[in-house]
Each structure stands twice: as structure tokens, then as C-alpha cells.
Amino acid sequence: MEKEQVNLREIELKILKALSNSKAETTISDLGKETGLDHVAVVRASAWLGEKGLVELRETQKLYVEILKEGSRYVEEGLPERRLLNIILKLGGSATLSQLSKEASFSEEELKIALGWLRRKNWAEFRKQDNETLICVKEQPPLGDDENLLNLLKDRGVVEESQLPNEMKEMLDLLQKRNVINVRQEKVRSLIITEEGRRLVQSGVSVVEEVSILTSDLIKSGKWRSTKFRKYDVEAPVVTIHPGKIHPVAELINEIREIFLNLGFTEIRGPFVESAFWNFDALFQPQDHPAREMHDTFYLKFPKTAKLPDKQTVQRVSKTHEDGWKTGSTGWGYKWDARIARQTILRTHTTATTIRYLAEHPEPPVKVFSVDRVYRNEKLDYKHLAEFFQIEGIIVDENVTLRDLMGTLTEFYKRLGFEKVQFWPSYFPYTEPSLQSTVYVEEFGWIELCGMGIFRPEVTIPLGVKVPVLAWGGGFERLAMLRLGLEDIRDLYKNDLGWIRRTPILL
């Protein structure tokens, strides 16, 4: 016992003293209030008082019920449905509609509501007359236990749930769905003292002020010596601290784009609002494509067109759909339309921004990369969502190949922390020959991350390039799911706190 009384700093004194005063259970706060300590030294010092077996910490869940803003109008005026059935009464005790909506200084929403609650509570009789509904009201009826619930608030202010009346808790899920009143859950954390700190308190244990700092005064006066210094247990628990960092979405797409400048690559950026031009006839995609319709794509109302590119561009463009041009290609064998590709959508990949710079620097070499927002007419699940993040890029030089595109991703891919990559065979539209890349997930097995292959002559020779252009682009959030451990998409932007809080800063 001597040697925890040693080891006791003064604030586990004061509280220990204090516990040893009550029988029952002392909740944090009231510790702070009797020993005039702050919350945080109350909490550390139960803590560590807790390791030591002079206190027993418990924690509970309890409800507390407060009126909002809402709530306290209704409790002046009254609520909707009294304060119509005080008019209807004025108006000798039945009124229509029309008369109602004449006399109620009502809005029409509210009206709505009150005639609801008015037929709900069996207040009032509602009948048919000449075509009209007629509401009767026979008496004013007694306060609800909504009512006296709402006026209970409003002279308490806050009351804890378990000290209400059972007709007054059956009113709580009602009044939240009219969003008068708030029910939320507190922890509470109380302390009881043990038998062993009571034994401590009642041998006599004294109250002795400690020090936390030598200061020069204490040294040169020797008052040192006789000066009792504070013990600092490293290992004693403390409270969280939260400090503020990046969202682990904003820290991954930091780190690929810090990966693929290391690589030597230039990063891209290019507008949210595109014309169908960029984003599907520069790619050699059909007008009559079906990721084209609206199912797939959005269309925006307002502004409807864009400009297009240069005529020769144009022209070029439109030649290689109808009869291949220049390329080598057959083309799609139909007449190209100016007025589809004004058409102005939400881009539906990062390809149309990579296409733009493609066309603007057709002469190697070229290393560029996108990590970008694009938009599709997706229904959302916990796989989809209508809108996310693309990864993307373009190799452009002399004699490069499928191979040299492999290593780069192969690369890219252990620098994030996979280290078993493959390579299969695939198809994509404006690609050819194209691969899927896929890495290996302990838990899953080989997961598809990205499409990519090297640009159809379609492509790149109605742009003026040519040599040979590496391009691939891949969904960034499957990624971000693997390196964060989640199976629910829309779980990396619903902003949970505590999530957020809970998540390590990533290396």
C-alpha cells in the first residue's frame, strides 16, 4: 500500500478522496466539479488510476432528448394541427377547404400537414358536401403527450430519456420525423472506487502539491530537496488527439501522382464539360455507339454545343469514320455528323483530356498523365458510382512497345505495393493490340485494374502522329478499395469521421 501511495500523483489523490466520499457511482463531470479539476486531467488521472486497481471506470450509453428551433416556435404558437382546429372552432365549428385556406395564414405545405395530423389524431370529422370537403370540430380536445412533451422541453431544456414518462417516450420517433425535437447518444463515464483505493484513502493518505518543472528558482534556493516532483508514467493512457490531415483519397492520388512524376511523366489536366467530339469521334467511336446513349452519358441542356477543332482536324476525323481516310482502315461506312459531335456531354473518361494533348503535341517524345474526375449514368451500388476517378496516360516515341507500356505499369503498380502483376490479352475500341492489367490480392485472388494497349492508327494519324502512342486508363476507386481494405465503394466519400480518423496516413 505504501508504494502506491508513492506512486499517486496529486490529482489521483484529490479524486480518489472524493470517490471515497460517495458509495454510488461519480460520473466524470461531477469529479470535475467537486475536485475543480479540468475534464481532460480528470480523465487521465481515472485512467491511470483504473491501471492501478484503486478505481473501477464504467461506461454507459445514455439518451438525451432537446427541443430544436422548430419545436420551440410550435411550442408558442401551438402545433399546426391545434392551431387549425382553433379556427375551425372559431368558424362555429366546421369550415371547407376554401374557407380554411382563406382564413388560416397558413402556407400550402403546412396546411397539408396540419389537415394529416388533424385526421390522424381523430380530431376532426372529415366529409363530403357540394363537392367539397367539410372539416367538423365537435371540442377543443385535451394536450397530447406530444404536446406535454414538447412543453417539458421547453422549460428543461434537455432531458435525459430514461426520466421521461412511457406516453411521453411513445412521442419520440413521431416528433424526430417532424423534426421538432433531437434524441442523441452520449457516452457516459462514471468511477466507482475499489476496496483496495478505500483502504488507501482510509490509512491516511494526504494531498501533497507536486511539481512538474525544476525551474532555476527551486535550484538556487535548494527549496529542490524537499520539493515533491510529479512521476510521468509513459506507458499511461491518454486521450486521442485528432489532429488534421488528408483524406486517405486525396493522400493516394498524391502518391500515384508523385510515382508517375518520378517516372519522369508530365500530369494533364483538361475540362469536366467536353464536346463528343474529344471524347468519342477523336477516339474512332461510332456516332451510333452505344455507350453514346443517354443511358450511358450525360448530356448537358445548357450550354448544348461546343466548337469544334480546326477544319483539317475535322475533316480528318471525318473522313477516317466514313471511309478510313488515310489510315489504312475501311472506316464505319456512313456519313459523319458535325452536329453530334457539338454535342456537349460530362466527359465519360480522362481519354478526352489525353486525346486534346495528343492533338496539340503530335511530335515525340511525350509522357503525360491524368488523375481526374470523370461522370457516367451509373446506378449506384457498392461497386458504381456516377462519379469517380480515372487514371490515365500516353507514352509517345519512336520503336516503343507493348513491352515498354508493361514495364512502366509493372513498375507503377510495386511502387504502390503490389508485387505480382500479369498481363492478358483483351480488346478495347480504339486500342490494338490491348491487355488487361491485373495485380494479385492475398484475399481475392487477380484483380482487373486497367485497360491498355497501343492507339489505332485511326487515332493518332488523323491527329498527325506518327509514331506509335502507349496509352492506358483504369478506375482509380477499385485501387483505393484494395489499398484501404474496404468492399463498399461510396464508403470512400461519405465523409465518416470516424472512418477518417481510424485510417493510417499512407506510406
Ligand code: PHE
Given for the second form:
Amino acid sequence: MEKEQVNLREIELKILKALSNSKAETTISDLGKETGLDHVAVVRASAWLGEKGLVELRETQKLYVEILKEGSRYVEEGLPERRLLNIILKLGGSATLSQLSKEASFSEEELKIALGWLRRKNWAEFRKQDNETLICVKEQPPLGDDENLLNLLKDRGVVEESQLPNEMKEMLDLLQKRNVINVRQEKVRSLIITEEGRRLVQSGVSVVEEVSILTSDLIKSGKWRSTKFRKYDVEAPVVTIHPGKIHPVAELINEIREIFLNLGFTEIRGPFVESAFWNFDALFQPQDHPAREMHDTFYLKFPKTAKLPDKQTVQRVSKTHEDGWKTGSTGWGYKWDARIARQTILRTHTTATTIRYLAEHPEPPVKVFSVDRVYRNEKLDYKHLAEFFQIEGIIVDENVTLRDLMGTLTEFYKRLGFEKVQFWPSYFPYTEPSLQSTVYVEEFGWIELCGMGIFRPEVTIPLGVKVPVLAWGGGFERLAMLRLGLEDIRDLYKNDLGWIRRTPILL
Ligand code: PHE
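Swap state to the form predicted together with the ligand from the form predicted alone:
Shown next: the complete complex, the earlier chain at its head.
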């Protein structure tokens, strides 16, 4: 078979020549310096040369040591133990603890550190004398390896670990723990020329002029006919760029908004600071309901109370709690207290927002949703946050049924990418019947997502609503974790820059 002639681009030849001058491997950054090419060009040409078998690409890990701010300060002022030793020497070679604690140049914390190291380095002797600790030093000890290393780093900036003498290497862990130096690992890519590459340089190789941009000049002059254009290579290495983008969580919220908007819903919002009236009472939750207790709900000190809505609404709601009013219910049978309803809280669910809206818009048809923040007094862990989002909505219309509710949510989940949805009986004080929706996810099984049901007459009749109200509300974060492949809920809001950058814009 005829051997294909090797053609090199100009940048490839430059690099190959630079490599043929040296016996050892050369790093990408050194090649850049030597050839005057920019980093991207070197990386790109290296990949081409590698493919042609003219160079071998190597990747090694290198450790670099650098001094931190605290370390620089220690170099200037001396390590705390050295400074303390000097003070004791000045005081005549010994000092009591209480004497030293009066030294203005040492904070309590720093003194503790200095004493610890005096003991550890064996620079001082600690004696008990009349219930006091006496610290005695004899002479100025020579500079230790840790101090020498700090001086060297201060002098030279970043130093590669392998360049350090062994006794200094042994100090690295210790100084890192003292927070005065940083050791970072870096990938270093380098190239070494192959035999074939060497032969090619020696035999003399022709450079092809490749053009990457078709200009109007090339077209007008007709030169394009004889021009060799560079092939498009979509896999060519390029510098990664991180353009500004919407946060993955906001991105998903927007997607959810769009789904509901496309299904004919309107978005509503309501206040984070709510009255207990809208968060609980209007939803027929009795005033001694356990969810109202301090361990679940954040109560506000300022403002301490909220205004209640119009008298009629308040009266109807209170009567309904007490004896059922005209709702056909017997109520909860206790004395309703307006003071409890006036308490201000951070809303614990966005049902507070839909019920508020319902009171103002009792006439059908109504189709509204919200994706908004709620607050609960939860201990934070991988599953729980104290502030999180809920996806909420209501449909108010004549003749709507539980089937419409299940159908709407099934469609919503389907558009989000969850095909298998099931509904289970559940309980909420404000709906009858009540359901819980679950979706099936391959790795996790059935996952509970949202509560729902038809608002009880005890909820709708006091607000003047005469038709059925389908309502649902549930967690957003679990969906987000599934979608983003996270196992710890806190990761959603940690804003780890690496994660934000890695997460694609289109999920
Ligand atoms: N508010 C309930 C929750 O926070 C969910 C729900 C909303 C249930 C509407 C029924 C109707 O879990």
C-alpha cells in the first residue's frame, strides 16, 4: 500500500521542530513560550501531531507549594512560638503564664498556639511553681525546617514540590495544617517527539498553507479554486468557556412555569409573610392543629399581627370552625380565637396563596398556579431544608372532578419527563377526597411528589365559592434533585461554581 504523504500545518511544524531540539519531554506551556504560539494553538496542534503518531502526549500530576497570607506574616514577624520565645528571653529567660497573657502583641488564641509549639518543639521547659506555670527558655534555637521552607516560599513564590529538599518536604503536612501554605495539584501535559517525528523533521517536510476563513477577496479573485481549506473538526480541543447563564434551579422553575402556562394556567404570587388566617384558618385547620406549633411554623416577632380580611369572611370562617355554619358540617366544636388567626408567620405552604386568591376570585372559571418559596422549622440535612419551593395550583369550574385533577397532574408530570404516575388516597384537613401523587423513577422506585384533592365545603362555602375547586401542592426540590442527579438537597443551593458550570443549560 502506498504510504500517505504526511502534510503538516505551519503550527505543527513549529512545534515538531521545537520538540526535535530537546531530548526530554516538553510541557505545553514551555512549547508555547518557545514557539510564540498561544495555548489553544499548541493544544490543537499537539492533538493533530499525536494522531499522526509524530508525538506522544503525556499527562502527569505535579504538586505546587505556595505560601498563604498568614505564612507571609509569619515570615515577617516570626512564627508565634519564635516571637514568644523572644519575649521570654527578654524577660530574663523565664516568665509565668499570667505574665505572658498580658503581652499585648498576643491574642489569647495566638498565645495558646505559641505555647503549644514551644512545648512540641521542645524549645521551652514548663515548670510548676507556687500554683503557677513557669515557662523557661535558654537560648535562641536555630531556624527549623518549617521556618526555612516559609522563607524559601516567600522568596520564590510558587515552588514545585519535587524541587524541595527532603527535610522541607516533611514539613508540608504540618504547615498546611497550620494554614500557612497551600499545596495544590496540577495536571501537566507534555509532549515528546517520536522516532517517526524525528525522521520527518530531518528529511525535511513541506508545509501546507491552510486557510480557515473564506474571504470575499478569495471569492472575487477566484483564488478559492486553488486554496486548501482547513477541514472542520468539531472534536478539536478548545478552551472551555463559562458564559453567564441561568441557575439550574431557576431554569427548572421556568420550565415548570412554561408547562402550566401552556396548559392554560395563569401564574399567581402571594406574600411570604402570611397571617395564620390564610395559612391555616381559611383552610379549616383547627387552631390547635399540631402543624401550627412552634416546631413547624416560624412565627414573626415583627410585625406581630396581621390584618384579617373583611368581617363577613372572618365571621363565616370562624362559625364554620365552631359549628360548621351553613356548610353542612358540624365544625370542630371549639371557640375560635381571632388573636390566633392574626398571628404573623412565614407561610408553611403555598396553599395560603391559592386560598387568598380564591377568596378574591370566587367566580369560575379559575386556573392558577404558583411556584414559590415556603418555610418550615426543619433541621437541615440531606433531605430537608427550612426554606424550599412548592408547586401549587387550583382549578375552579363547574363540573370538574377528581379525574380532571389526576389528568392535569399526569399531563404535567409527563411534560416534565415522568411517564409513570400513580395516585394514592391520602389525608389533608382541607380536601375531601385527598390524594397523594407518586411518580416512578428507575433507580429510586415510587417517589411521593404532591398532595391534592377537592377543597371541602368548609373551605369553599365561607368564601362564596359554589363550584368544585381542585387543588394540589407539593415539593419542588425532589423533582429538581431527580432532574439534576443530586443526592443531597442542600447541593441545590450551595452554589458550587464547578457544579453550576458543569450543569448544561438545557436539562
Ligand atoms: N399544602 C399541602 C402540603 O404542603 C399540599 C396540598 C395542597 C394538599 C393542596 C391538598 C391540596 O403538603
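Residue numbers count along the first chain shown, from 1. None of these values were measured; they are calculated from a predicted model. For the two forms, the rigid core is made up of the largest set of C-alpha atoms that agree within 1.5 Å on superposition.
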query: After the core is overlaid between these two forms, has the C-alpha of E147 moved by 2 angstroms or more?
result: yes
